[in-house]
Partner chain sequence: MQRHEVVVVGAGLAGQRAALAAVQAGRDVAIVSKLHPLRSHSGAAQGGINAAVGAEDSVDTHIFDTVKGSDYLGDQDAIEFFCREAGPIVVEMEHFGTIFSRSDDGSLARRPFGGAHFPRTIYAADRTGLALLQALWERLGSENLTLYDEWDLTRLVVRDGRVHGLVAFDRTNGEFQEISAKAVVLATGPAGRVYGRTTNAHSCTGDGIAAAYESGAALKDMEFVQFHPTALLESSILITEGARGEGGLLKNASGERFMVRYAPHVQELASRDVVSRAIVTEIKEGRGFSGPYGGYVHLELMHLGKERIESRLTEICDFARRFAGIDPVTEPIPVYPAQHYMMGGIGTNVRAETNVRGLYAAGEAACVSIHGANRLGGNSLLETLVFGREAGIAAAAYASTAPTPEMHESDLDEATAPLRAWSSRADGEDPSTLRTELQRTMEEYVGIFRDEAGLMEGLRRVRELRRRFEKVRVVDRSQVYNLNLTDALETGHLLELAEVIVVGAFARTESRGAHSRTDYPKRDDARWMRHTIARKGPSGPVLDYAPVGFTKYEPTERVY
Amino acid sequence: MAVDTVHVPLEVYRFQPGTDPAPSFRRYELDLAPHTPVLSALLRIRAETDPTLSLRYSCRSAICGSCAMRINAKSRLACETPVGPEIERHGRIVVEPMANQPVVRDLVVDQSPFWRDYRSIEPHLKLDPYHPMPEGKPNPMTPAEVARFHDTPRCISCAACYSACPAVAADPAFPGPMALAKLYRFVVDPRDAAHQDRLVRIQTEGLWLCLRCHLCTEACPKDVRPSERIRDLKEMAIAAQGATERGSRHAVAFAENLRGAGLLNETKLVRQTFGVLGTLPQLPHGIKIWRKKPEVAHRPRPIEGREELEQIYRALGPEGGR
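Kindly supply the structure of this chain on its own, in the form predicted in complex with the partner chain.
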């Protein structure tokens, strides 16, 4: 029995910093069964036509996290991306190294920024010296407590989320989706004694730099849903400490501000986020806007249907709208 194949043109990023003047794409053409993973295609290129192509790979079953790369612009695992649908959609397969990490060679990137950010959230259990672990016995933990981890234990540290994240690209202070999903895993762990400290610390160290674009959740091959866990962390941080940071104050102010009229009162929002004194440096900017659009200074008139909005707020409960 023969297997049907499709023609697969691959354009693969090639670059060796220090040796090559600039990155380039090399084109390879293969005929492959549609379900063939991109990784198998790349390994066939290495075995049959070009042993100098460099990439990371190991388990080929989406569990070691080695082969994340950008395939037709999306950050994902090469071992579980079949060629067929890519060819159907794009007619070719463009393979590039992950973003937000410097290229070592070809598809291999330097992951030290990713590992550093992961370490920065102190990913290990912190124990309460007054409540030691039960001697010789496992800690009890109910299935409901296990369920609170959601899918964060499935993380394989592949860094696809890190590569997809625009906040990582924009601000080195943002630890990235994986580190925050990992932080969440420790915050909900009943064995960890440092929930409060972890939440307080992350409020000032990057939590609010997340842009809520959900690209991490889209990129994650393991359904860890980092953006949802980041949202949970924000709620927990405000619940634990109140809205003490610019980011959390902004979130709370935004929700309350909107509740009144159904439209933002931007002047008030700035004051609530930055505080009265903090608003002063923003004044020249505000004046500029006011000159062009004087209506921003007015209190917005309530919109139609704001009663329905109120119902939504009520349904969301006391933490609603954040």
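The structure above corresponds to the form predicted in complex with the partner chain; please give the structure of the form predicted on its own next.
Shown next is a single chain and nothing more.
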């Protein structure tokens, strides 16, 4: 019985730094079964058409994470992305290397920035030296304690979330979604003796640079949901230290500010976030904004339905939805 096939135009990123003057795309055309993974298509191109194509892969079973790349502008694993739905949705398949990491050649990137940021959060248990675990015996955990990990142990370090993250692209101080999800895993581990120090330290080392766009969660092939773990870290950091850093002050001020009238008092929010002295360097920006949008200087009028908003705040509890 013949297997139905679909015509698959692939436009593949090609670039060898130091040799090629600029990146380019090379077009290949194949007839494939719709369920064929993009990785299999690329390997067929390399085996039958162009042996110079460079890419990373290993297990071909969505376990190792080696074949992460951008497929039609989305960071994902090539081994679990079938060609059929991509052709149906886009009419072609554009394959590019992961973002936020230098290209070594074609679809291969240098992951040094990714692993540097991962190591920076010290992803290992820090045991209490004054209360060591018994020699040769495990430290038991209850099911409830294990459940607090959520799905963070499922992470395969593929860097798809790192590639998808606009905060990584915007600011090198941001350690990336995977590093913060791993940090969460150790913060909630009852065996770790440094969770308080971790929370205090991460407040000034990138936690509040997250843009809350949730693109990392969309990209994750293992449903680790990094954006939700980053949210949890923010709440725990404020509980551990209070709103002492600009990002945490902004989060707390935003929630309190919005509660007043149902609309932001933007001038007040800047003052609450930066403090009186910290607001002074922002004045030139504020003047530019005021000239284009004079209403920002006015106290907002209370919106209708504030009672419903107050019900939401009460339902969120004392944390106020931060």
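Positions refer to the first chain, counted from 1. Think of the rigid core as the biggest set of C-alphas that the two forms share within 1.5 Å after superposition. Because the structure is a prediction, the values reported are computed rather than measured.
J.: Look at residue 291 and decide if its Cα position differs by 2 Å or more between these two forms after superposing on the rigid core.
T.: Comparing the forms between these two forms, which are aligned on their rigid core, residue 291 does shift its C-alpha by 2 Å or more.
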